[in-house]
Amino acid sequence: MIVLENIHKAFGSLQVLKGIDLQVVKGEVVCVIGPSGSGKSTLLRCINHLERITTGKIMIDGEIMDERRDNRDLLKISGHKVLSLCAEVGMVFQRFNLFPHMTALENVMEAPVQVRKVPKNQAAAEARELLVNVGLGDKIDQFPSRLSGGQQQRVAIARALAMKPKVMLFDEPTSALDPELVGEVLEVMKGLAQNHMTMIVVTHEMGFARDVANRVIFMDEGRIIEESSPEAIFSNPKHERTKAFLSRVL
């Protein structure tokens, strides 16, 4: 579903990603862990085209989204094609980024109406169902200011799902939440995993990574240092850098 080949990303002279190779199969949940500044969030932003890679190739479901070398395009990919591929990749951020002047329902139905040109009545019906599925059936007409952080993040997940993506990316979706609100968001994500949604999750929630991931990746200084099953990573990490990181966070 996702293929990354030799992904490099630089901001000026700062090399953030240094040759990332990764494949994620359909229905797999991959959790990415590592210290702050290791390139985890930048990696997600490159996958969904919020950042252009410096060098490398990105494929989504067999289609090339980006192929570049030294900031030059190797393939001429139309803007329309890129947008259609981006629509297949849902993303949930640390901050909820909801439209404050729209209700929960309006936030969820906005993108299908504007981007996929779904009729408003159909988009509203589908948005209601998604909000019920994330446990917010009684908050449909509430504005973001009347919702807790956990509720706002669940609206953000429903909003991403409204585009019917093939892939979901989560960038530390619980890091901005009070501790007592983390569980309600993780439960929604566990439900997606159980329904075989393809997911890449950047997270500091080691319990979630241990319980839900098919594979855990440890990143440091722009590189994948180690990747394996949750059991292997958490019980018997091979790399000294992985051991040092886990000894501090577990």
The other form holds:
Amino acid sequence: MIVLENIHKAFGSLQVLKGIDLQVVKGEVVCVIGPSGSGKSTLLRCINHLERITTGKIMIDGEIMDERRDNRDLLKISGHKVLSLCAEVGMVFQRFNLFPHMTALENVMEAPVQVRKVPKNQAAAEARELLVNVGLGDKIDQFPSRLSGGQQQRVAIARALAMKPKVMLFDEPTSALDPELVGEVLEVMKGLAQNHMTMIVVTHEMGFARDVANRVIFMDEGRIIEESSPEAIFSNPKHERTKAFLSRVL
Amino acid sequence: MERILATMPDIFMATGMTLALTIVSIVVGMLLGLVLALGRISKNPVLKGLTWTYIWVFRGTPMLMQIFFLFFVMPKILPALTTNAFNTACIALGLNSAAYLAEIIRAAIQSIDKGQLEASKALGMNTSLAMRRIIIPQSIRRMLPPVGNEFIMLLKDTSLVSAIGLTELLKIAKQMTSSTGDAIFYLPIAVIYLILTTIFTFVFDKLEKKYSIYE
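Now the other one: the form predicted together with its partner chain, given that the block above is the form predicted on its own.
Time for the whole complex; same chain goes first.
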């Protein structure tokens, strides 16, 4: 579903990603853990073009999203094509980024109506269903400012799902939440995983990674240090840096 | 008092003229200001330079001089563009306020969290769709207070075009003063300006409340 080959990303002289290779198959849930500054978020942001990679190749569902070397495109991909591939990849942000001038329902309907040209009443019906699924059936007409952080993040998940993405990327989706609101968001994500959504989740929630992930990736200093099943990585980490990190967070 | 009453129709017409000048000019100014603001924000160095120069010239020279330039000098340079005093006045006021409004609009757009644009892109929106549906609607709320301010300034600045012969409020006061030799006429005209600015202050307050519902 997602193939990343030799991804490098530099901001000026700062090397953030130093050669990442990763394949995620359909229906797989991959959790990415690691210390802050290890490049986890940047990796996610590169997948859907919020950041452009310096070198490497990104493929989504067999289609090339980006192929570059030293900041130059090896393959010209039209802006239109990039946007349509972006729409296949749902993204959930740490800070929700809901549209504050729209109600929960309008937030969820916006992209299907404006980008996919779904008729309004159909989009509204689907949006309503999505909001009910994330447990917000009674908050449909509320503006984001009237919702708690956990509720906002659930609207954001529904908004991403409304585009019927093939993959969902989660960039520390619970890091900005009060501790008592984390559970409701993780529950929704767990539900998605059970429905075989392909997911890449950057997270500090080790419990979630242990329970839900098919595979856990430990990143440090722009590289993948270790990857394996959650049982293996949490009970028997191979690499010294993984051990040191896990001993700090567990 | 009777003399004032006798001039009521003239004052009424002049009030209409001041309002027409203000509203046409602010519309011209907003539209052009939006284009200039987008130019200022764009990454294109030519657009950036052009809009910067525009704002530099129109903010850096007196408005009265710009009005004179358009009215007296432009017809000599480009006779084909010669038009009447009202159109010239609206263009001059519009061009000038566009420079100020451009900066107001730019600041409002740039004040919107960049996460909004990222979320739009992640949902497959292109930049112009994201601007139209997500960024600009949110910036309207933020630009309302300074735009209201600019509107009031513009309303008062319309008095400058009395210098090219348009009979708006200040001109009517001057005319009545010179025909009667009594400067008292400035007083009711000042009151009319005050009434107009009060009304529009109120209107902008209402608009701000209307656009604040989601906060």
